[in-house]
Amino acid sequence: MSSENTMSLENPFNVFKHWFEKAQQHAHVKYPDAMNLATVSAAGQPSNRTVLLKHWDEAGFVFYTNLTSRKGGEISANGKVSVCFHWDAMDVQIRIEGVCAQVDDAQADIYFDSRPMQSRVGAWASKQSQPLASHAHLLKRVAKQSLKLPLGKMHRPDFWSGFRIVPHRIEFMQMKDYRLHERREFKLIDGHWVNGLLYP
């Protein structure tokens, strides 16, 4: 692919950091990190959502995110899931699917703990996915959090934790005119990663 021309294709890890950095560096890509997720109920309905990649690297790809939301629920009961980041000004796409484990209670508290205050008495307040009478409500719990909670060491929550995706496949696209585009696939076969260009 023409954005990996100087790169090895045996890790797609390396392909990732390529891509990511580019998106981290141009001007008209206001949100790098946004990846819509999708997960799957336990009657099988797939829904999805946009979180934000916190960390990554060899070992996947982490968000953060309340554990009794409808994705926890949904990750808890089946850990299967795929993630898509979409740079439109750069014309690529990334999917990766995976397999999400949670991530320590010391990796948690670390993320927690670097947050804005507003943002962890937010993740206090929520009852993320539940019906919600009204915004002044959700405004009203906020404040009540705000007073009850310590101003400077806040503990994490031990409904809120990161998942980590271990993904066995990751896909590179570089959108092209007339749909000619340029897709290739890794796919984890026997603790290697294998690659081969796909038909758009």
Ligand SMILES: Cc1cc2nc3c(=O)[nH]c(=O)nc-3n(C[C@H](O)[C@H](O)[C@H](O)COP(=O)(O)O)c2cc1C
The other form holds:
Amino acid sequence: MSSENTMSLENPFNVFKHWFEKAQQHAHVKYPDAMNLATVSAAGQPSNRTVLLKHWDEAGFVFYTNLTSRKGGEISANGKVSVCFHWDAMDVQIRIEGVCAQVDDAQADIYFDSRPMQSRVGAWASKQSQPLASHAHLLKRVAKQSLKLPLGKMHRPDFWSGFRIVPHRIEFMQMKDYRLHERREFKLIDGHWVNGLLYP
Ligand SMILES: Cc1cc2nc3c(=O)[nH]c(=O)nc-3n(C[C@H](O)[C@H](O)[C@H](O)COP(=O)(O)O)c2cc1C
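Starting from the form predicted alone above, please write out the structure of the form predicted together with this ligand.
Full assembly next; the chain just shown is listed first.
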């Protein structure tokens, strides 16, 4: 990438850190942590949706969701996923491919407990991806749920947790004039990251 002179290209995580911090500081990137997640059904049908990156390090990229949702079911049958960040205001795209592993319960508990109370209630009330008769029905479930547990005891539902995407391919693209974009691909081969440029 154009900033390659200022960062080590030995490992894609240095590059990710560089761009992610820029996105977080950018006045016109509203959701730097929003990533488009693609999963594949048993029939081979891909589907994608946005989720939020809640934690990342060299072990992988973590998001949280309802395990019984469409994506949750697809991941439990086939953990191979990809995510894509596009920071429009920066003309940057990052693509990550890898395999999901569920985070351990202790990590999921810590994150769940850090969420605002209404979000915790919502996690209990939503049968994510199931048919819903009306929005009013959802609000009724939220109200019922709020009465069920004292606020301090709103522990994590066992159907809600996080997945860590353990990457084996990460690609950074900086858009350039006339579609002559700079693409750098990192692939994990025999435990080592190797990188090179790709035609745009
Ligand atoms: C900006 C944004 C952030 C989102 N973050 C999450 C998230 O972190 N986890 C999640 O389960 N759904 C999140 N959603 C909702 C998902 O995009 C999706 O609608 C939902 O998870 C159901 O997807 P599924 O039926 O394919 O499982 C987010 C949506 C948007 C627009």
